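The data below hold one chain only, encoded as structure tokens and taken in the form predicted on its own.
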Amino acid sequence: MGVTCVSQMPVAEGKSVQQTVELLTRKLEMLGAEKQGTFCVDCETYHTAASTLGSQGQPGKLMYVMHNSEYPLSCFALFENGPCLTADTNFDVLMVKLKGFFQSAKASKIETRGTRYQYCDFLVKVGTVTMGPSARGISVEVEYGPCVVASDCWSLLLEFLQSFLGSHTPGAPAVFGNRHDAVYGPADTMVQYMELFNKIRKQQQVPVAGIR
């Protein structure tokens, strides 16, 4: 596990999500990247059960339960504006038993699936983000394997990202600033995916909000 940057790639003008994914993967293959199987990251949203909020009208809290095919024996629970808990896969069973405290938000599941590519010391994953049957966006994850401290390798990561994302190259993830010189871990990647999924959810809600 190295240092990872997760970002969103906008859909190319006049192209579909799938066509844009194909353009990206073709660029990677032209660079010399080789396919290394597939990947999947999923996220389900839970909200605080009404019975636990009391009569003070407190706002409910959100929790995101996530899985990553890179860590098949783990489950990640990320609290809104809070810590990330790493547990084993039985955590999903526990959530069923905790339905009096946390309830699954309807139609909240979002996931990204795609192909893994290896290029020298970089592992690249280009995925199609879907909610239900619809493709909603494109995720790009780049991991630099030899390093575990973000501040030591961000400039190298940035240079590689620019080689195939061009003007859509992202800035440094917020989680990098929080970690500074600390060792980067899987939970930091899951926080980035949570932020990406929430960003895509909000983008999809904008047109709906304008309808009266």
Second form
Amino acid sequence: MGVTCVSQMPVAEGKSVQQTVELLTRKLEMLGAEKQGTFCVDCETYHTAASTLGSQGQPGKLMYVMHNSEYPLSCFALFENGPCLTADTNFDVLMVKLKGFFQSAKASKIETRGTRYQYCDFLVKVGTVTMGPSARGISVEVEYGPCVVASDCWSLLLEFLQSFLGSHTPGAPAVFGNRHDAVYGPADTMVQYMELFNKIRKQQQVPVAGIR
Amino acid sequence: MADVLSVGVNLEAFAQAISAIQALRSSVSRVFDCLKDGMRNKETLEGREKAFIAHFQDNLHSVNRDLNELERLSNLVGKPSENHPLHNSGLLSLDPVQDKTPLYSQLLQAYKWSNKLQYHAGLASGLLNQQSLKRSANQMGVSAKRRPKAQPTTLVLPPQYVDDVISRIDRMFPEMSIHLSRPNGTSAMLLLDIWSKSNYQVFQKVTDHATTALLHYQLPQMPDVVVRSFMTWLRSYIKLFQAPCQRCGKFLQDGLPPTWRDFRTLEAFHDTCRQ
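For comparison with the form predicted on its own, kindly provide the form predicted in complex with the partner chain.
Following is the full complex, with the preceding chain placed first.
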């Protein structure tokens, strides 16, 4: 597990999501990256049940339950700006039991799927973000395995991102700033994905609707 | 050996000389036989003495005769050993062709050189064996220097001294945890790195470079300086991911950060940028 940066790649003008992804993967392959199977990150939204809300008199908080194919035995539960819980996959069953407190939001499932590439010590995952039947955007995750302190290798990561994202290189993820000099963990990656998904949810549907 | 020498020499005289030597040896042994047998088988003391002396004289005469014969033959054979100190190659000097005449003296010179070289190499190997600089990629600690294998006399240090040096280095570099252990009584080992190969290419490269550095830093007279300078060098990797290459100014080259650190300036370079 190394330091990871998750960002969104805007869809190229006049191109579909699919075409933009292909463009990106071709660039990666030209760079010398090797294909290494696929990956998937999904996220489901829960909100606190109405019955428990009234007594406390505060607005309902959203909870996100996520899975990452990189950590197949784990399940992540996050609050926005809040704590992140890393649990076994059995946590999903527990959520069913907690129906009285947390209710699954309808049609809220959002996920990103795509190919996993290895380039030296970098792990690059380019995925198509889908919500229901429609493609909503492109996610790019870059992980640098050897380093576990985000502030140490950010400039190095940035240089790598620039090499294939060009002008769409993102700024430093917010989680990097939160944990100065601390060891980077899988939960930090999930927080980044959660933020990305939230951003994409708020966006308008992609004008040129990508077809899966 | 005699056969080799006699090539081009009077072979017949040689054969005769050898038989002369045999004759000489047999006559000499007859003299000693006679002396061993002493005086016996004679009636009177006088007769015994007379016969013995006559016999002894005969024998000595034959020895003398054989010796003279051998001497005569040896003159015939010549003196090959003087003429050809380098065996057959000595014949080169006899070559009448003009442009080949310096060949022999050059050959002698080369022979002297190689002799001298062998002598010095022998001395050097003796010295090196004493220092026991045997190191391999596996000995990733500074352990190699501290291992009194085959009793390298100059490197056996009092344990107190070793402890002292290590604790000083430990205090020098608070970022690194240095652990000193003595698995076999007196020999101390420094645990710096794990033995297994890293999954990451960066660290494989760094391991290679560290092995190189172990070979680079050596000064048998002052082992503590060696350990300290190696640790200083190793410490420069604290900025492995933060330091751009001093030559090309970039972080990445072929997907790797600058993994090389200069031995003296500790500057970061890519493996290919360092030349």
